[in-house]
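As structure tokens, one chain now follows by itself in the form predicted on its own.
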Amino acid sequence: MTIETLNEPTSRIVNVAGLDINIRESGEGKPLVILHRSTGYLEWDSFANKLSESFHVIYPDLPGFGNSERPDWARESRDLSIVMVELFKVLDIKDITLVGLGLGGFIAAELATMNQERLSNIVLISPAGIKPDEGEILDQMLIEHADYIRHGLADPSHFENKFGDEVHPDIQDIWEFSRIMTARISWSPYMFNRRLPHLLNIITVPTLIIFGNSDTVIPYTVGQQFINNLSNGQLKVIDGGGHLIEWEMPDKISELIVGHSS
């Protein structure tokens, strides 16, 4: 059994438009920024271990979420992408390979649709933000939040292999303070914009789009839905790949971030 070696991230605040924004960062090299999915950040887990071989990943709380300040303002997604793209500026930061997860791909996308100078590439991840052509997007806010993670995962059994018996409070708090950010967001409509479709062909930078093709949260077609607006994108779907695709298929996951940044 190989036991893996975390290179674990330090943390700061950092003052973003008079924000306090809480940022991770572990490896060497150009910067990659992952924006996290609705249920905030857990852990520095075997994906972002992955990529900070070959990055110097930065990790932040999005705006309201972990110990990130929240901004009471803040009422689209869009307004998150601003905080983001300020971030940017404040840390100094070029050619980055931007990668969104799920929420996170949605206000990564609002982000490069706004100001992409200081992207080289990005990578949406099962990304919400456009409404699905067919089927519909799976309300969190209707369900428990260990049934939502449930539902993102391909094999059921990871969620007992990662969680145990009995989620932990300080878990079911940290999803329970996210789930408040991403309600003020992205409530109506739920989880997309109806303009960002028509924004799309903004973006010029190389666009990697990934989803499993056994994703019951966001339609896996949606993917083909971006790909229809990217002047310059590229889809991968993955055979048996569910939402929560990173956590499961880590290095696979991780290999084409960095093949798509090469």
Contents of the next structure:
Amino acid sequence: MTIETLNEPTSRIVNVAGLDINIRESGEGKPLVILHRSTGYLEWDSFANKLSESFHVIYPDLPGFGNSERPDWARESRDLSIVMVELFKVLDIKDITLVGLGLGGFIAAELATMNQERLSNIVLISPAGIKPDEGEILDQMLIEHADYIRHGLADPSHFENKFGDEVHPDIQDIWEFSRIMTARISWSPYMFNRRLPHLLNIITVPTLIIFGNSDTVIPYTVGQQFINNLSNGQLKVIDGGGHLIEWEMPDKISELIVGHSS
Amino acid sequence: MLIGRFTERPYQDPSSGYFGATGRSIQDLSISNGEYDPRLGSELYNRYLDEQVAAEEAGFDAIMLNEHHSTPFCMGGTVNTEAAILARITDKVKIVINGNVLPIWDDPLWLAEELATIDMISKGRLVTGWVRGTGRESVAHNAPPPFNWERFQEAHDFIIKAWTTPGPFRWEGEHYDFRYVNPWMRPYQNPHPQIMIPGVVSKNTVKWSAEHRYPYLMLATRLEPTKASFDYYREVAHESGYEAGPQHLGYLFKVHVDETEELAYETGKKFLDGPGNIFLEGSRGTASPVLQNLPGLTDRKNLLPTGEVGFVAASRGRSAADVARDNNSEKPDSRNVRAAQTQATLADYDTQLENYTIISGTPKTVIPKIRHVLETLRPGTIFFWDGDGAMTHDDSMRSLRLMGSDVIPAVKEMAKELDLPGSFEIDTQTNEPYNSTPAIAEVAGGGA
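Output block for the form predicted in complex with its partner chain, input the form predicted on its own:
First the chain shown before, then all remaining chains and molecules of the complex.
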């Protein structure tokens, strides 16, 4: 077994739409922007690291998460999408591969319906954003957050492998803090926008949707709902994959992204 | 002094298995209403209304109702309906709603209309209390927790304006928009019913109450931390340019009176049985840490001394370790919100009798204990919390009779001797005595 060499990112604050936004960067090549999950950015993990071997990875804290300033005025995911569109302008990046995870996938989809000029590819990984035709999105507000994370894993032992027997208070702080912004923009309706499906056909940029068919947070059939509305979409269902699929299968998911964007 | 009576109106179902003996969990929001029996509900609503009428007949100055949602410990989900009925079937008691949960109203104009209607039907006897609610209330009516405190304040400002400013006017705030505010009803009292703010742990709420000169009512908290919290009210009052007196302070505590000491001891135990309020000391139910830690609902670092008492902290979702950690932490408040893992350590019945959390006895033994409470806290408003838990109608009625014959007259004398004026004797806004009773609209020339 080889030990992975981490390309530790550098961080900086950029001012976007009057907000201080924290971004991390690592790697060289075409830009790839990752929008994190509702749990917030936890660490430079194997998934981000693998992508940084092929791309100039930019991994921001979404507004109101992590070290990015909270927009008190924001009330829905779309508000964060607008700020992200502006971030791309401020960074002056083009031909972006936009990767959205969970809530970040929701925000990425909203973003692309508004302005896709700087995007060359989109990859949405177990994205929220559409009300499931079948089943429901698991409500993180009514369960312990550690249990919510466990629900995201196809293999429960991965939780202990990552966090040990007791989750470090710093991680709990990030989760608790992230939940506040998640609630501010997605308390109701929870994790979807009824208007989004009607606008997805605007997106012409090639869009890859990835779901694991063992996802117990968002029914994986939502992937097909995205495809039914996108004009240039492709669905990849991973057998046995859970919700936090990029965490459990970093090699496979990063390879799919590299393949989709080349 | 204003002396009132309170019960949570528990949904008492002896066949449910919620009662302590079976050990069945009544953790928050864990019971399906598929088990709710409307016929039993009907009996209980009518019983509690009858007991409120009996409380008026016994000589109480006020009857107090509260509001919770989706829980068996309190049947007051539509408390304004109960208040409206009481407005018609009672004659002289103040009807105190402590309190409507402001942030869960998406349409606070509707609340302003209901309360004004109750005030008119009661001919000016409504006292309106407003609260932020617990996590249960936010979930049950799907109100966004991060905006709870902002919505509370805006709904308050809006209702006051709707009551006091001739319409029509437009309201465009941060959380509420109304294009036409002109309710065809106005409160009977001028300018509006007295506002009382109940609370347990939030320092923000005490500060806000003191800044608005509203009477602040502490709900069944222990004596020493309650006293410290009242000191905080006085401190804020002083900073705001006035001195807070007994008229600004209220206290709710459990008092049961019975015919013999033995009967009182046994009946008092029933406070701890049945589906009692999980937030208050002695309850056998448990709060859900998840519900109490809804994102952004409360500022857990900004707590009153009452919030540091173990069971309150635990029922609010904080462990003793959290309390210690928060107190030593230099991190921003929002980073300190954390689910507690520990359960409340509940004081047993005898301990509660010793520390005045429960007072139960004959008038002879109860009256000196009430005196101790009044001397310690110096409130101008008190509510006796009785007829709760697993207490029966007979239990309630025995206590009400003895309250009327012995306890209330003695406490009224005591209040005079200790100089404890209530909020209907001294105007909390001006600290001046009322000439008679607070103004009502017709006296003040209603069209003003």
